[in-house]
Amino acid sequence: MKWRRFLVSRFVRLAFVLVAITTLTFLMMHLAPGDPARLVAGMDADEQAVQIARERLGLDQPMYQQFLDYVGGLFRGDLGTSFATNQPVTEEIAQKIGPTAQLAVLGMALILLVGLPMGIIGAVLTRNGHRWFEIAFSGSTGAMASIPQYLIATFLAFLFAVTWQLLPVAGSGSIEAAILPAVAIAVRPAASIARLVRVRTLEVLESPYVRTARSKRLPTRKLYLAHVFPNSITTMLAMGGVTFASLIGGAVIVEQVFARLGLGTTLVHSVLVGDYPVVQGIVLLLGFAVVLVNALVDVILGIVDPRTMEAGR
């Protein structure tokens, strides 16, 4: 019953957020400046051509009918047609999603491989009385967590691609070209995760059950694997949704710096040229991805730490 209530509550919340995202992306075209029909027909087109374009886009229909048509198209996998290329938006997204997905996966891997161990090591050294390390850790991670991602990307490109010429400065055709962008979007969330994991690990190390385990001469390796590491994982999982959203937002900016032909670059270009169907499609896809990842994180947290089911009700 507890799991049923938990899953039902998460499903209701998920459905509400997805409906909100769908509604906002639909309103995007109507709230944006300019006339979409004029953009399709051409700025020099006469009124008759504009009216024909408006009827073809369904903009002559009442608002509620346009919304129903939009939602119906989503269920059919139809996100509309690009104003700029006259191609289906689904094809535009399919062509550009690869580099962005690669960037997100590599960025998340770096966060897991760097942020978690850095936080645990920081907690252990802090607890052992290394005051200098605590100051250095707090200062460095605080600085990394506050630097804008476009500055990190620019610095990495200048240092590793332009000055030392170790890695490509642009492109999306190889794994080497993805290293610098992945590092650029992973630095801030990895630093934030490390800070949170360090605080949580210090709390666990001072908890009564860890003290009891120490008093029973439990081997250090077993102590950390059985008690410290699982609690640190829970802390990181709790930040998983926010971290993924940060990666997606960072990818939009960082892809511009490294000239990667992904969803971020396409989104910015489509905004500049007024290609609203492509903007709608990409925003809807990224929004759905963030929401679904958050829902998945909630379920995993419920499995790893059942106490979160009670706290999240």
Given for the second form:
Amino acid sequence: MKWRRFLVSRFVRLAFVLVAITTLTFLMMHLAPGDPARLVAGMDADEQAVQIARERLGLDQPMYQQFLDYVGGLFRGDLGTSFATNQPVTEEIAQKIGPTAQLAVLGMALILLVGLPMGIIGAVLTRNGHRWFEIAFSGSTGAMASIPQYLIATFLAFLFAVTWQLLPVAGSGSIEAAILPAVAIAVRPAASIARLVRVRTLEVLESPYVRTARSKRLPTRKLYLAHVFPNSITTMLAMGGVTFASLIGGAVIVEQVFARLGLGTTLVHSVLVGDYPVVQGIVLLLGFAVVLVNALVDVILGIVDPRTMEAGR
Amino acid sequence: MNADPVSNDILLDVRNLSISVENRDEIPPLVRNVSFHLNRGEIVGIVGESGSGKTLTSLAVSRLLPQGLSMSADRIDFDGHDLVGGSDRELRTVLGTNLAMVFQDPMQSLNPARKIGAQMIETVREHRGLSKKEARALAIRSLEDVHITEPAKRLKQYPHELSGGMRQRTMIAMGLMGEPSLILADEPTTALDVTVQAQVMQLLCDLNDRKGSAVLLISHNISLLSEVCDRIIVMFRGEIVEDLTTAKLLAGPDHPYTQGLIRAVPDLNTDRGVDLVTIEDGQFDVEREMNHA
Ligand SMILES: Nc1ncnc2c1ncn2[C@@H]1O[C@H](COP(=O)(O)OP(=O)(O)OP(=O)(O)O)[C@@H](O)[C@H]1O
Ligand SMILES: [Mg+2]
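What would the structure be for the form predicted in complex with the partner chain, given that what you showed me was the form predicted on its own?
Now the complete complex, all chains and molecules, led by this one.
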């Protein structure tokens, strides 16, 4: 019963956000300065050629009509046709999504496998009174959390690919080529997560319920897994949506640095040449991905900590 | 003070317990040379103003002092186990089962992310090797013992689904799982409203009656303690200033501080028209009165 209400409320919220994203990407493209028809027809085409292009693209229709056509297309899985290549946008995306998805998955895995344990170990060491450790931890993670991703990317590329030549500097074929970019996008969010998890875990370790658990004299492993961990990861989960969004943002930039042929490079290129349908399609896809991940996080959070189900309604 | 150390009626024997802040020699000990004992099945109260060291004393006995504090004692003997010299490893089972802790804040003392059932059964699963099924059956009986309705359903609920009074009774039921010989209750009713307070106190007395568990009951409220305790220990600024039977207390305590505590508590006999005595420096100068005494 409670679950049904929770899921329905999340579904309504999800639908609402998706509609908003769709509308915004449409408006963004149509209110942006510049005339797509002229771009398509070519800079030196005459007025008549531009007019023909405009009619072919449906840009002579009233705005609401264009919007309805666009939404109708979405339901048929049709994101329009690229101005630049004349290919369907879905086709363009399908060709470029691989490297980006690889980067996102690797990056997320790195964030979880490094950020979370670092935060928890950090809390335990802090509590055991290693003062030097606390200073080193806060200093290093603080620095890492504030360096822009393109700087980290450039630095990593220079060190590992150019100076030591351990890993490929560019490309999107092999898994080795994905390591540096994945590290580059993961460092910052992993550092923020480690900081958050440390503070939260310290709180949990001092809480009355952990004192109760200590009074039961359970094995240390059980104390941490059953009593501390579930309460300290809620913070990290709650951050999961934001982290994923920043990961996607980071991927777009970092793909440039490592010359990976993914959605990010395609997006930037399409903006530069004014290939609006492609821009629209990619923005919509990334937006949907972020929103869906957020919804998924909410559901997982509801399972781990049932109180959030009631609070977040 | 008047303990007979060879009597095997003694369940808990504490001698010269001191607690101080680690690496801070300039801070005087928070608890100084505290000695007291508890007999089997006895209900003993510890009373004293805020900050007098009641909680720290009970945490030291249960070896749960917070980080940064250290204790020393000539002897803390619980049910034949040496709590000063013994290692955590040796004492795990004893402290995990024979000693039950009930804390002040029932809203915060149960793990919010875990079901009641999981929290209740883990002690006996760990220390007694009970199967899940046996442990659940025991948990249901234990919840019945503290008069919680629909116990089977409660096991599947989370703490936030229960009221404050129910959570405190659940805490007590959780402690009962290990068949404790001592229940250490630190202000178990302070966070509850008045009618529920009475129920929880009544429950502790009942359990003491039925199961023979001794209770060490900590409170600010000397009149509440005098209703249920056999004996009352009075603490003031980290020391025990008086240890007397309730009968003697009611007849009139010797110590001026204890007299002050009694006057400070409103009860049915208090004349509401007269201002309550407050124990604050200046208004009630204990040290001066102590020197007079
Ligand atoms: N972790 C700690 N570090 C330093 N001082 C502490 C710590 N815990 C408690 N104290 C101090 O020790 C003294 C005794 O505290 P304790 O909690 O035992 O008092 P109490 O009698 O239980 O008071 P209350 O009735 O308010 O619960 C207080 O002055 C308190 O400030
Ligand atoms: Mg206290």
